[in-house]
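Below you'll find only one chain, the form predicted on its own, shown as structure tokens.
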Amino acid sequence: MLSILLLSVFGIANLFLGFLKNRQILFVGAILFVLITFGANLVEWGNPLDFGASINKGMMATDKTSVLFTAVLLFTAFLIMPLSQNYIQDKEAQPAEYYAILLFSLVGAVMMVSYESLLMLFVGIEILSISMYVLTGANKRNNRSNEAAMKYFLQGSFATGIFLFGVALLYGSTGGFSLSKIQEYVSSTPNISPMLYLGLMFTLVGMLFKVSIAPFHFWTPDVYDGAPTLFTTFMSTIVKTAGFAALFKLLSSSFGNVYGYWQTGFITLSALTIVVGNLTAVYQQSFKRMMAYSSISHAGYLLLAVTAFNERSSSAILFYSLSYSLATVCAFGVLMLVSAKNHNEEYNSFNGLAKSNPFLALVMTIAMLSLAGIPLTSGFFGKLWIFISAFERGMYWVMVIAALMSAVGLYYYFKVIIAMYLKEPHSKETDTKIEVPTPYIIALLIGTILTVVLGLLPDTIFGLLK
């Protein structure tokens, strides 16, 4: 609750900072606001505050899991903020509005990991979604950005309507919006109303759209490709983390007793998402679109952890979300620098990068290795724990598909590494060194070092939820 209040106040404060002539203050202020909220969130670890409890009336709650997921969201936002340096220098950009909307979107994300009522889940989803609709179309002079925003808005609105219809059916069958009320009905009613199953189906469809699960993924490639890369980074990390945390909380808190109803569907959707994401990524020539389909495949792996639905699932989702976010921020960070210089987002824009910019090449290499699940990176243990949780549930055939598709993923991730180290740049212009701002270097260093450290010491995260 404290994190939500702070982010709301800081978002408004950031708008007022926009009246100042010095734009650099906006960046510093946004970073400080996120760090202050991060510290306030950690204060609630093991000792939740009752601040605001009389206001929310039990519609939100703070526990270890919500504090940890909130920490992942805020830390990811902290790493993304330094990548916005080009907006500070662009006279046509409106960084005050961008930072404020990003802070407001974090309010929605935190609500999604802390809700105790479906009403608060809906409010959180809407705050986050509307913020992303606006930011996707932030580049008003770019037709791709405008098209992406319109597609995202229209399809997202339909998905929200489906979700809300499902919530209405759940209320009609259980008589309440709270997770405890729904759980009480599910566990104590011998003959569950068919309306509840129908409501659960519609609710899950709406949520699966938000996290890009096939076949509800069609918006993802175009939106990720058309949106400004900074906001694509935000969507592919924070939105996905909040979505899966909310999905797992809904199922684990209220619908564990009807696991058999949604298990088969989730297993099938997980396998389909992993296959579609990986196989389609192979054929992409644009690095950005490849990352879009890669995010779809990673959503499939996360859904596998949700479907396993055992004591490992929560920690596996948390660790995987963190490792995926670290690698994705680093990958998109390097892409923003390279594409700004070469005016190209295809694989060949990375040709010879190791020669001209060894630091950026190293960052990208570690990011790709982590996304591929190579040992000594955090991505390896993320996938390993998901596979272990799936194995304990007996989901063997899905594990075989997931393992095979992980091998397929090696192909398109290593295409970037091969381009950087084994191919020559197209021209002398692309062979020149890229100037990297200091905040950019710090963010990429933190993300890269943590990717390696968590690959060597994964228990530092896994042990927190035990």
Partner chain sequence: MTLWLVLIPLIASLIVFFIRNEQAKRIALLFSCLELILGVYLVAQFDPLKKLQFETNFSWIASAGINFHLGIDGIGILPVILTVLLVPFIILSAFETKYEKPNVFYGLILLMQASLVGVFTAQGAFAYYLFWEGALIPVYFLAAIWGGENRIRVTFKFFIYTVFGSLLMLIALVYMYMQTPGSHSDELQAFYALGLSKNTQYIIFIGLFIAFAIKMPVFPFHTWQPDTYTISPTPATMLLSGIMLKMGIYSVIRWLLPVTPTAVWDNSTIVMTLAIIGLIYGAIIAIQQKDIKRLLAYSSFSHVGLMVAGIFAFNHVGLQGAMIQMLAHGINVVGLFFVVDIIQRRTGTRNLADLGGITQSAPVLTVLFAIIMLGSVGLPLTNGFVGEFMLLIGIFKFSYLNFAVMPLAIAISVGVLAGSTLIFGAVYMLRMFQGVMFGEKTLKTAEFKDVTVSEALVLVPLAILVLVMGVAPNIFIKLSEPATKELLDFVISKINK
Contents of the next structure:
Amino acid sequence: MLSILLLSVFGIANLFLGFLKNRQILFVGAILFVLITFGANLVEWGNPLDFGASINKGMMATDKTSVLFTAVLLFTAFLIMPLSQNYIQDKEAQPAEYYAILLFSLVGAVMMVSYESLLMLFVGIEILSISMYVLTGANKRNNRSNEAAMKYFLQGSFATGIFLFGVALLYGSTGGFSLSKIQEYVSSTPNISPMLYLGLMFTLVGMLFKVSIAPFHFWTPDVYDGAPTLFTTFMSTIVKTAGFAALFKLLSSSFGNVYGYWQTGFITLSALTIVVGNLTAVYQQSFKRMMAYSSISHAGYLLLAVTAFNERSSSAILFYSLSYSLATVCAFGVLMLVSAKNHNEEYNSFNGLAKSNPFLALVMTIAMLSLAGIPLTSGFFGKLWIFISAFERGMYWVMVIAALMSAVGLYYYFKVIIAMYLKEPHSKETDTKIEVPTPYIIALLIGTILTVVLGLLPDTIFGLLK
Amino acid sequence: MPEIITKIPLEYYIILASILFCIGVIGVLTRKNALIIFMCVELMLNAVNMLFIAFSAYKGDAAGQVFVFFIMAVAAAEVAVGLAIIVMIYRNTRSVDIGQLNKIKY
Amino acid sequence: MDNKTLALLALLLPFIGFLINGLGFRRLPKPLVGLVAVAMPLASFIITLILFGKFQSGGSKSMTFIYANWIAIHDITISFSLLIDQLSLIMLSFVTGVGTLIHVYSAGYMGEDEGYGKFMAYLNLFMFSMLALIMGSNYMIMFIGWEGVGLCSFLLIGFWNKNRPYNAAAQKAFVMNRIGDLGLILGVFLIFIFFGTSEYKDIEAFVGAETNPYKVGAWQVVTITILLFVGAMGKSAQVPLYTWLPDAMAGPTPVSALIHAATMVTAGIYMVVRSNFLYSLAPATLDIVLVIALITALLAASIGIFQNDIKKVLAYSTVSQLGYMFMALGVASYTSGMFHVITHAFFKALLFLGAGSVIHALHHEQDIRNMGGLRKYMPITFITFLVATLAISGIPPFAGFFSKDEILMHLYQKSPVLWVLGVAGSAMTSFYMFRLFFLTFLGEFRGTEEQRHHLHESPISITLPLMILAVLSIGGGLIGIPEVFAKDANWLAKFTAPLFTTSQKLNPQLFNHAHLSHSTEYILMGVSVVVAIGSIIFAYIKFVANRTVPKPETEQQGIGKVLANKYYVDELYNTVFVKPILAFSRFLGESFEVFVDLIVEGFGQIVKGLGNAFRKLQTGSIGVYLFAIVIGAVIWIAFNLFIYK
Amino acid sequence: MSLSENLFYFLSFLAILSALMVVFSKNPIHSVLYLIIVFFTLTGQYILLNAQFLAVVNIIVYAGAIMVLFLFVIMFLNLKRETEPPAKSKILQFAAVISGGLLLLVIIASLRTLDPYKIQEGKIKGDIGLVENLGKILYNDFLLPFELASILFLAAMVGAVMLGKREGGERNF
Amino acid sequence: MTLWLVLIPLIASLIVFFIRNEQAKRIALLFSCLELILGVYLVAQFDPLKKLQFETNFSWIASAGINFHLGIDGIGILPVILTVLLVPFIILSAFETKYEKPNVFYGLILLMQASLVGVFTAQGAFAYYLFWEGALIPVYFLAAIWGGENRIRVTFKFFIYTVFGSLLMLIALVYMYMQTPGSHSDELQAFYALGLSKNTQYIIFIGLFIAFAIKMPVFPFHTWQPDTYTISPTPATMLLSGIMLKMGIYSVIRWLLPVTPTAVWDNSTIVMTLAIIGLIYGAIIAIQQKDIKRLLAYSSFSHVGLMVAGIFAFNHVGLQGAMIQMLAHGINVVGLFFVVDIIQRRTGTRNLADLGGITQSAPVLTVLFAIIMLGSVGLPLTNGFVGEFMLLIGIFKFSYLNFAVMPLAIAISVGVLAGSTLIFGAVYMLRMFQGVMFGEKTLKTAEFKDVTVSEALVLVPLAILVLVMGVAPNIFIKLSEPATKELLDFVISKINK
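The structure above corresponds to the form predicted on its own; please provide the structure of the form predicted in complex with the partner chain.
Up next: the whole complex, starting with the chain shown before.
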């Protein structure tokens, strides 16, 4: 509640800060704003502030889960903000708008993790999506950025339509769109109306689209690829985390009783997503595009956790999203630096990075290890938790597929490591050391250290949702 | 109580909305003009609105109408952004053909 | 010092010698090297004699000394322990005795070699291994020695290791021995399984006890004994594992004398005699032993006739003589087998050392066609060599006569046919031995002028052992004088009799032969001596009177060609075993590995292929993506529709 | 058949027909106009269902604002029948229609087992669609999302301006 | 206490990473010696008759009932000894070679040591898995960064292949974890206590066995191994074959046998067949290898086959033999690979055809090489013999006792096949030894220096160990014997149940 208010205010404040000619203030301000919100959010841990009750009316929850997910979102945003430093220097960029939209989109994301009514969910999704459409196209002169924006926008609004159709049917069958109302209907009605099932399907299709589950994933690689890397980072972390939190919240608080109805489909879809994401990533030449496919495969793993649907799932999703976000921010952070120098987002632009910039190489390595789920990084426990919760459900064959595909995942993650450590740079020009700005160092360092720390002491997070 | 709900069963409205929705989907799938596709999306949204209002009326619950209100608001916002994107693309490519937007692939 | 320490000392002294020379062979002065190397086996020999005395005075009771546990897990315990009994004492005496002599000889023979210290160290190591083999109180300690002598044999055959063919010979010896060793160790495994121990005395007690479940002919024992015999085949160069021995002549001559004639190769006989209580339980195995031994004896003897290399002739004669020893064992005449082992050690060592002396004098000329007339130049060698030749040919009263005659007699008891074959082999033996002798020492010298110029008698360190061995070759037979000549004069038989009591108890009819009358025995002896003398005369006529010089091996025709080429056995092994394995190795390494690798690479290819296929789905066209959404949704909904009505 | 029934059928028929015309007419302007007809028919439906306020909003927002914006853009970009991108191949069009039809089919099939809706007489009031009533709900129960919708607009506004704004040196159109 | 065994190398590696000059190697050596001292102390304190000792146990992931539990018992002690013993030698062996970025190089070695000790002492499934994978990363980088020709492809294959296996293992571990009663536990003892159904056991068996089989490797999962061993820098090869390979063997004993006894029992014939095929296969290929490092790689593969067969023989001798052979093989291969390294460093080649006559200028090297080589060949009174003897008798016993039809004939055939390692081992090792050391000198070996002091410091202790272990294997057998006996009794009682 508090975080939403703060973010809204700060977003507007940022727009006004844009009038100042000093962009540095904007940059520092944005980071500070996120940090303050992060702190404010934690205040609500365990004791939701009651001033919101007068306007809330059961629209939003401030329980532990939502606070934690909000914290993850804000923390990720806090790590991403420093990476926007190069926009400060870029004349053509409009940082005030960027920051404002980013903060607004965070409002949407927070709504998605703490909604109690489908209306809130809808508005939240739309705030986030519309912001993302805009940011994807932020690089206005770049045809790729344009194309990505268009693709994202058309498919996104189409998916919104489908989602709304589902919500309408849910409303028709249950007579309301608050989660509690739906839950009440589902649990108390002996003959559940087929309309509810149909509505659920459409709603889920809409939401699965947002978190890029196959076969609704096709937008992902193109949009991630075309969007400016900073916003790709934002999309692949925050949108995904919020999307999964929303999805799980929807299912767990309203549709637990019809678990059997959506489970089979989810198992198939997650298997499909994992397979498609991992296998397609194998063939990529572009690191950024590989990360897009990898994000699809991670969505598949997260969907497994959702499908497992037990008390462990929520902490599994939380932990996995966090570790995935940390690693992704680090990876994209390094990519931004490398591609800024080499004007190239392919694997081979990383060649010889370990020699010129051992720090960046190390950050990237740990990020890749974490994404690949190698122990001693947080990614391992993320996967482990998902495996455990999936096992509790007895989803054995999907587990085997997931494990096999993890080995495949290793293949493409390690291509970067190999490029950095084992290959020679193409030319003298690319061999020079990259200047790493201080904000980058801080963000990357925090991300990396947390990845390792969570890889050693995962219970710091797991314990929270016990 | 409106007269219509005693005469026309709710199912008719559902079917009407479904048909409109599906026509919208067909439009999205068949056309290549970004604008038309977008219009078809609007058509889908309207079908949803229709559905919401029908449910609202038959159940005597105003919340459904509030939802429609929000949908309209969102649609307006979406249109603003969407048209801005289309215009932006047109500036760069002089075309609204989505068939030409296939530079990013594989 | 008590017996326990003495026994250990006897074993370890040569090892200490090895350590001294081995660690310091570049630094120690040559005389010291020789001194240490000779002193150690000599000390062992002296200790052996002391032990012998104590053993005799102590009432001839066998003594087992346990020093430590080697490998101990709950159902298998193997200890470092030594056994002193009649058999080990006999073996010890002649091994250390002959060994000392050969050490002395080597000190002279190898004195100028740059690897002198190393050589002496190896010899000492060999002594140690051989002693371990003999003295061990269980099969595992024997196995230590068994493999140890194999290693030393390897090291010594390839002593001049710059020479690749010599190395190949060394490797061949080791590998063939290992094949035998595998059989042996499998036999030991079975012993562990059936008897739960590998101690000789325990096993003997086990089979000797009333409760022994393994009666005569028990398949378990037959299997064990056959497997053990495989080990003996390897070590004692029996068909089919004999081909390494002739090749082993690549080593320095003292090595041939010590290892490949006098001691190591008789380990197989020792092992069988040691396990006599098992072999007596398995008559079937004894028959196998007999057949193989017979084949070996005749085959090797026939090959020997056409060899021109002095050491090769001796090598084949060794193989053949080993065959005789095994024949003795095959008819359960363990004592006569041992007897021949001892006498053979004397005269064969003498022969080799004599040959070494000749080779030394001729600067590494080994082809007898290039020798001749050496009698004048090397009288001592000539005389001692003659003694040895007579001994091996079985001419009374030389040592070989007694031992060989005893074997032939036992063969006759088994079957006259065997006797005939034995005598035939004996005839061949005397023929090729005298062929060798005549061509080397009589007639005119056929070598180069330069060689003739350098001809000289060998130094004392070489001739002294020759003389001592000559004495032993003459008088060695006295330890086993047959009953015919003097009642109760067969000391050896009497002394070793306690070793076989268990065997006799278990399988009495194996030892119950039709008693031969004295006249028959005389006739048998007479015939064999006459045959031997006949073949000597034949050889004399051919090589001395007619001055025939054999053709080179390559020019032989007909049967001679086959024999000169050793029945093509090496070639056969090459074609049947070596080449296929090498080809198979290449096939596996170069082709099959790739195939196995398909498990991984194939998976990788599939992944890449699928990746490429999925990649193609991402066409970049929004229309397709939208289609996917709609169709995905339709399928999913339809799917749920069918499942949930 | 009462008037309202007739009206329902007429409006539904017109709506479906115009919707099809939106999809299938070649000229974008025609599409827009047909879409406006759809909106009007739907407005009629709303009135039939006593959703008076939304009916008005629909006219104002959709037909008035959104569609005008569309038209404006079409004019702006000078889109006409000739500039229309070449149609998708017949097979693709056919496939699109088929899949849309399939979608409809599964929707109908899913709802096949739907029990006929029974109207609970007493509960239904005719005045829920009035401004006053809606306003009360909107500003009580839905105040939070209502306020947050402003964030949505703000974001959309900023975004639209940002994307649509002409940069220095950039041509207008 | 055990925690320090893991921590010392871990801390050391962190320190070494920051020392960016040649001093790194000395610091690394110092710490590994410290670790050795601690290891020796622990071994001296170790009481074979007690169960788990020197435990470290604290709650790690409380929400899942997962503890961080380390400890040493009779099964783990020998591999731990092996690890703490060999790493100082491995580090020392690298002294004469100049590696780029020595800090990273030695840091990775120490990191590897920490993980290896962790694997051998972990008492919980997840800590075990953590260390298991933790051992892979450093050695991958060691091989990939400092490796030879084709290193990227080869090491990558190795990496993916082994991780693929460990993922299967992870699934099996998670599966077992889920089977534990109550709020689940990943403790080894909890796994032991599980009464799994036959089908479940089969599933777990497959998962675990493939992982271990790839690691060891067992035929036909070995194709990564010869290439990886060949291209890796020698210290990495030593780590791979000397210690890492034992992870697989140890894990079979520790994690596979007691947890899925029935499945192991039912499949023992199949596994043994694979193992024996592997041992003959590797040996036969080794005969013709020209590259001596590759030859040793195949020989290592062949030896592993014997150890696996010994474990699956289901008897005390075989199991204990595998334990001893683990230790022996580790010592031998490290020695042998070091000799290869010395030769390569001096002559620049590993090709048999280019080598020869080294003994003429390097007698000391010859002797040391010979001793270690003989250990590998399995000559009595060397360490190789003790292990091989026990393994062979174990296999022999198994095949004799477990076949209803013609047990003796089968036992002898199996004995001959498994025992062929004695013969083939002699063939290829002697061929290599003679080829390298004997014969005439070649161009490349014309100038050959004998071992230097630091090289001798590695080879001499190893050679002494070879002999000591051969003469007095009981020291080591005693340490692990009660534990293996208990384990085996436990397994057998579970099968009979």
